[in-house]
Every structure is written in C-alpha cells, then in structure tokens.
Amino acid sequence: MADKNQLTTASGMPVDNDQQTLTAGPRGPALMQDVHLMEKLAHFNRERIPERVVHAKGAGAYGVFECTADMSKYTRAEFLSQAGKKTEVFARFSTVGGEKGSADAARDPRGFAVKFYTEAGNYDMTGNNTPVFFIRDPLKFPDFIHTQKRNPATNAPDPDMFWDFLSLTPESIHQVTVLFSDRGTPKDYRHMNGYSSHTFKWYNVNGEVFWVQYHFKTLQGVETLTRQEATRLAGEDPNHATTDLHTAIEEGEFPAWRVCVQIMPEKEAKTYRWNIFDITKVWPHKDYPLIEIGRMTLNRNPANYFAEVEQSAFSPGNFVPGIGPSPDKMLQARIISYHDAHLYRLGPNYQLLPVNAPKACKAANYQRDGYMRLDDNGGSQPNYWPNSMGGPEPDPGMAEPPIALEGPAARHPQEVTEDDFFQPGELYRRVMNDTDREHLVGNIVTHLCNAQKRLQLRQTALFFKADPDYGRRVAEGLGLDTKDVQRLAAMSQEERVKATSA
C-alpha cells in the first residue's frame, strides 16, 4: 500500500517524478507513453467550465498578412512564397492567468495568437507578448497555473502560492524579470509586440531544415503602463484594451505589425551556446538578426463576439507544409493540450465553426458524426481509408524531412545552471535603463512584500544570482538583510530550499 503522502496518478499508481517529462534524451522530444503527463494535462484542461483555463479574457479582429519577402529558400509554405502575396488572418489577444472578468491592465503576460487562412490549410501562431516563458517542462504547467489562480481555501489570489512556486523554479527568473518590468502591463493590445517564444521548424522543397522564431513588431510603437497607471485603469476601466482595439479598427486606425523571423540552419543548433528548444532562453539578435517576412494589419471587427472571438480556437499543432514542430517539450505538450482543450470547450466539431474553418481551401477527411456537426457530415462518401470509392488520399509528397532523435527514455533532470541567470542578468544590466530598473524593483517589492519572509529571501537570492545589484535593491526594498540574501545566493538550489523551508 502506498504511503499516505505518496503522490499517485488518479488510478493510484505511485508517481516517481513530477518535475521532468519522459523524453527521448535530455533535449526531448516528449514521449506519448508518459501517462502521468497525459493524465495531468487532460485533467487540467477540464478544470474550468466553460471559459478557457488560461487566456480566458481576450479581444480579436480579422485582417490580412502581406508577405514582403520570398522565403522559399527556407520554407515551402505557400503563403510565404512571394512578396506581395496576401493571406487573411484572425488574431486574438488576451490576458493569461485571469478569469474572463479580470482587468485588461493586470500584470500578466498577454496572449498573441494569429490564425493564417492559407490555401494549404490553417496555420496558427500561438505566442505571447514576451519572448520567453516561466517553465521549460510541461509537467510543471498545471501546477504553475494553479499558483496564478485562487487559493483553494480562501478563493483569493495568494502571494505565498505565487512566490513559493517561482522561488522553487529558478528557470522562471527570466520571465519573472520581464513580467515585473513595465512590459508586464502593456498600454493596450495595439502597442505591444508578439513572439512565438518556441522554436519552430521550417523546411524547403529540397528537404533542408531551418529553426525559426517569430517576432511581431508593433508599428504603433511599444507603450506600457506604470504600476500606478495599471492599478487606476483596473478600477476605472477594466476593459480598456478590449475597447481600444475595437474602437481603433472601427475608426479606421488599423493596427499593424512588422513580422520578422530569426533563422538558424539546422546544423548550427547542436553547437549553439544555449539549447534552442529551451523556452526560457532567447537568441541574441547579434547572433541571428531579425529578417522581415511580412506585415500584418487588422482591419475588421467581429460581428459577434461569442461566435468569432469566444469560439475561436488556436492550436500550435495547426501547421502547413513547410512549417513543423521542434523537439521543444513545452511545444510538444501544447500540441496535444490545446486541441484537447478545444474538444472539451467546443466539442469534436469545433473546426467546422466559421472562425476556425479553413477559408482558402476545403478540409477533406474521414472524421464523421459527433454533436453539433455543422455540414452534411460527408454525405454518402466513405468514412474510412483506404477505400476505392474516390475518397481523399494521403499525399506522400507532403511529408516533412526527418529529424534524428536519440537518447534513453527517462525523466531527464534539468539542472539549475548559471545559464538560467545569465540572460535575465543581461536584460537587467544592458537592456534596461535606470528608470526601467527602478520600476522593475518597485513592481517586485510591491508584490513580493505580501509573501512570507522565507519566500522573500529565497526569491531575492535568485534575483541576486542574476545580478548582485538587482538582488540588493530588491532586498533593501523588502527590508531584508543583504548578507542573508548573498549567503543564500551562494548555495545550491537544494541547500537554498532546505534553508528556507517552513
């Protein structure tokens, strides 16, 4: 019999590890035989009825993407094949952690999702307004989001939950630094950038593979809110960003973004100084400069919010020939989880809804029946393959080039290394100016001061490891002894946790 404190699956099987996903080798990809991960993600998707578990509150609009450079050297994706080619899009922006009624000005990442209605099917780019994320293993995701939601006893947001998890997850330090800068409170949806965060695979007609990351650079200019401005707006106009997007389009002030990519040849990934499939890291622009590929303009508001925004469904698994996934474990899990979430929220035929259905081509498959079927259900055509009745056939010419995978199937540990602290340190030292650093520290202190002192010490030690001045200023703002913080920063993660446990 399992000990009463033993973590188990829903069926009662003891769990050996709840931090590392089962992968092929240390860098992945994730394996479908990880029943604990599948159960955890599937249950997580079903915890809220009926709103989205994350990205619950959002705004959306239709528009057009115009390709400005022929990218056929890198990808066979048709919508990127020639300058001047236009593709209809639907974009949805959102807050991430809050409920549907939360304030648009909340300190939170912003979802930045774009559906391209291409002639080869729908391609979805599901990103955020930040280039990195808090975690790099999907097994941690449901737990992370739980800490951003409500305490199960008080039903209120809990700073102890928030900072306890983050201080026990050092890989989060880069995203925490971004989130608590003023970039964590964009002025509105028009004045923020969008990023794929994940690395994706591009491949051309010759089978050559390239790794890419997307950047949507706002042509309105990046504008943010201070902590004080965000607090005022949350009380006075909690829907300000939603209203702003609709009003701007209604008045003909169509928001636009310059769409760029960073491109890395496949062979360079193995020797690059960081794991390019780690979503907590960025590729410095001096190594891989931005290459412009197009321009996105939003020019039409939805006629009905529920039908077109609330029922819109994006998935990082919606690819087109020329674009595919990378071995990034977080991306691999999202490919499964997003589709599963839509099946739960909207039903098995959600892709027949007008906002989700292909527009520039026709879907042809053998999926039939299910509630809310919106078409003729395939008529009298066969519902199986193979068949000799003239049904749609697979096209071997559409296959992706193979990627070599190797490594033992195990839950590979991800050790805390100095790499987790170097990039956030560079962000603090080199990218931020004096005002940015002042606001960052003030934003952190205002929130972290509500957590227990032991959690303040543990988290501030992580700031100190990113940059001593960063940690010192947070410590002083919290009234902590900087020598205690420095001592904790010098410890290993295991020692630090033990020293600050309840």
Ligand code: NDP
Contents of the next structure:
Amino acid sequence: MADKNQLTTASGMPVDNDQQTLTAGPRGPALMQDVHLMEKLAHFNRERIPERVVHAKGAGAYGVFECTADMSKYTRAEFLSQAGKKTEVFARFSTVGGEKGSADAARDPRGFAVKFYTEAGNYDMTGNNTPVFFIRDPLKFPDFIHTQKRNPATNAPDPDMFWDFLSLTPESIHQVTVLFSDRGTPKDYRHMNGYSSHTFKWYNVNGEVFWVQYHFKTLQGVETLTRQEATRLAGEDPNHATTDLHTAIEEGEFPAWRVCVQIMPEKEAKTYRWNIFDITKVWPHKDYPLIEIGRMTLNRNPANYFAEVEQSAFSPGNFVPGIGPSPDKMLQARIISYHDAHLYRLGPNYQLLPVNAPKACKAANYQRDGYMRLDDNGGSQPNYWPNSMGGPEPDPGMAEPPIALEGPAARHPQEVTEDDFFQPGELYRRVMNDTDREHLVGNIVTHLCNAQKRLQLRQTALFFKADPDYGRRVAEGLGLDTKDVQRLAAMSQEERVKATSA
Ligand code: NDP
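Let's compare: the form predicted alone is above, so bring in the form predicted together with the ligand.
Next comes the full complex, and the chain you just saw is listed first.
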C-alpha cells in the first residue's frame, strides 16, 4: 500500500515517475499503456465545470452568526430563538454580470449570500449589496442578463443593449440609481451592506405570520471606489476584493456585520403604501425601523477555492421551520432556478458536497442514486415512504401556517406608475449628499454617452421623472437639450418609446 507521501493514480496505484512519459525509445512515440499520463490528461480536460451564468466571480469564507435577540415572538426558527446562540455560516460575495476572470471592481451589484448551518437544516439568505432589483417579473430575467453580457455579434459589452433594455424597463430606475452611485463600486466585499431585497415570511409557533426584510450592516463601515479608482483597480489588480477578504481573515481582522430585520405584521401588507412583494421598492426605515437580531463574523478562509467556493451552492428555497417564501414573483422563480442551476452545474447530489451539506443536523430522506453519490446512499435503509421499517418520518408539527391567495390565474400586468419614480427620487434628493449626486451624474454620463442618442434621451427622461434636477444634470452632462428630455418625461412610456424609436 502507498505510504502517506507516495504519489498515486486516482485508483491508488503508486506512480514511479511523473516527469517522463512512457515511450518506445527515447524519441517516442508515446505508448497508450501509460495509464498515468492518460488519466492525468483526461482529468485535466474535465477540470472546468459550467461557470455560473450570473455571479460567476466570487470569494467566500466561513464564520459564525451570533443571535443577539430572542426572535421567537416572530419566528420559530431555532437559530434565532435565544440571545447568545451561535450558528456556523458560509458566506459568498460576488459580482453579477462578469465572467469568472472578470475584475472585482466592476460597476455591478454584489451578490451577498449566506448559508446558516442550523440544527433544523441549512438556511440560505441569497441577497445583494443593494436593497432593490432592476425588474419585478422573472420572465424578464434572462433578457435582462443578456443585455449585461456580450453583444452576440461583436462579443463585447454593448452600451446600446444595456441602455435600450433599461430605458424600456422603467421599473429599473431605482436600482439603476443605486448602481450608478458609488455604491455600485464598493471598496471591497468587507465594506458593503447586504440586503435580502425580497420580503420573506416569518411565522411563530402560534402560526402568526410576519413579513421581514433582512439588512446586513457592515461594521467596517460602507466604503466605495470612485469610477476612476475602480477603473484603475480593474486593470492593476482585478482580484482586489477577493485578495482583500482572504488577507483580512488570514491576518485575524475578521469582518463582521450587524444583522437586522424590518418586521411587518401580516395584515399591514394589504394596506401599506408599497407593494411589499415588489422587489423594486424598499420599506422606508421610519415606517419599519431596523431591529437587530445578531452579528455575523467571518473568521476562516476556505482551504481550497474550487471545493468550497466554486462548488458552494445557495438557494433561496433553502428554508428552515419559521421562515418561508413570500408571494414575490421574483423570489418564487429564484426558488426554482437556483436549485435548477446547481443541478446543471454540480449534479443531482450537489447537496452532499461538504460545503453544501447540513453541518448541525443530518439530512434524511428517500432520495437515492444519481451521479456522484458520495455517501452511503441510504445504505440498507428503506428507499420508499410510507414504510414500516423505521425510515425517517414527516413531522406534521413543522407545517407552515397557510396564507390566503386569491385572484384569477392570468398574466397580470404590473404597470409602471409614478410610484416607481418616488423612491429613487428620495434617494437622490434626501439620502445623497452633493458629492454623491455629483459622482452619480458623472458615473451615468461616462457610461450612457456611449449609447445611441435616442437611447440617451429615453433614459434621461426616466432620471428626470425620478427628480427634475437629476434628469437636468444628466442631460447637461450628455449635451442633450433639457427641453427635449422634459417633453419626453411628460409622455407615457408608450409614447416615449414611439418618440425615440430607431
Ligand atoms: P433613510 O434615510 O432612513 O435610509 C437611507 C438608507 O440609504 C440607509 O440605509 C443608507 O444606508 C442608504 N444609502 C445611503 N447612500 C446610499 C446610496 N448611495 N445608495 C443606496 N443606499 C444608500 O431613508 P428611507 O428608509 O426612507 O429610504 C430612502 C431611500 O434610501 C430609499 O428610497 C432607498 O432608495 C434608499 N435605501 C433605503 C433602504 C431601506 O431599507 N429603507 C435601504 C437602502 C437604501 P447606510 O445606513 O448603510 O448608509
């Protein structure tokens, strides 16, 4: 048997030589019977798995979530039931649109995904560093992402595609405003907040339902890059945020976030000003203040990037008792599509990989077989339910309280209204300071100037609708006539599209 440091083939046979191919004579040819060479090359050819179609470039780390307040009044989730209770986590941060080799400093939302390894199963919070999103109907998602990728003919990013889609999708204006503020280029992964963006359902042991939104507030402080700094970093150090996270943890400077929620009793959703299942909206803090529930600290780097970060798989469908989905259409689609993406990338048994498997409890079910079944596959236990052989049993006590659904089954229009422009307007007018506004306008102008003029006009009209000063300054930066922009802003979206058609 090979000793500890013996190089072996994958089947464990000791390898005698890893430098010289087996050949007939010193000048070759190579012999097919060199099984070590054949195996080494064949495995090398299969090293790459499909890249994530979004969130391809990322970095991750392990850590701990410490609950700081007993939340059992609102949720039966055990990991939130007691101040001081600790739960292991794995977090992955990422850019969204770029490929695996793209720059960390890109202007893009940042993925902010956290897997809580709880005793009641793994709970995944798959958020972003922005509280809202570009679209609110999942049917638009693949098209939206295509516009952020490469032009099918030139294979280069295309400002026309980018701004054409966004200006035809006015509900994107809130997220576009966040994206083009300096928060669209966070300094690194440690200096940014995370948001669930979606509304989720919490329910307690009495079956009472609450709607919640999560906020992870960085304890390092929010820090951002200017577009000039981001452009420089993208060239000089495209992995700057990946390296920063790793180095900080290696040096014992553990990044931490204060974890908060906004909580709304179930019945208030019906009469609240905003549709809380619309991901393009936030819940203003003055209506629903942040309530602290814990602290997340990242304190351990993965030992192997591929095994633990590339193969980490998060799903908004990974709930635990006490937490469930809301009717948000985007969330409903993500529940299906994240799991589906992992089945494609990693195979049907991806949840058996160590980074994805439960750590604080054991998964027990009747799923069997499939590619790369890594465990004992249920051994000799029964593989069907119901059985009277002592197999795992469903627990009716874990049922979610029902929520009432109503309405005709149809493709319901969710028209863009003036409401869609109010919150981005508030962000511009009330939250941003003069420097933020100056950077926002500069960041937009530098990008939008590369699109066709008719697209510049159509998009700038949307900025104008959010706030006239915002639209006027973008128009001036682009050298557009503000009167043209104002005229377009006064039109319906349909008229505006007609007036700016090619
Ligand atoms: P508040 O003044 O209570 O909160 C403003 C929020 O905006 C803070 O959370 C702040 O985060 C955040 N913020 C500051 N600068 C930016 C920026 N450039 N891009 C994105 N967010 C920023 O106001 P409201 O709750 O009434 O919200 C007003 C507007 O603020 C909203 O329309 C929305 O655009 C934005 N916002 C609201 C959030 C919410 O959940 N209510 C969350 C994030 C943004 P920090 O404390 O970390 O500085």
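Positions refer to the first chain, counted from 1. By rigid core we mean the largest C-alpha set that fits within 1.5 Å across both forms. What you are looking at is a predicted structure, and each value in this text was computed from that prediction instead of being measured.
Asker: Return yes or no for D18: a CA shift of at least 2 Å between the two forms, with the rigid core superposed?
Answerer: Yes.
Asker: Quick one: core overlaid, is G471 moving 2 Å or more at the Cα between the two forms?
Answerer: For G471, whose C-alpha is compared between the two forms after core superposition, the shift is less than 2 Å.
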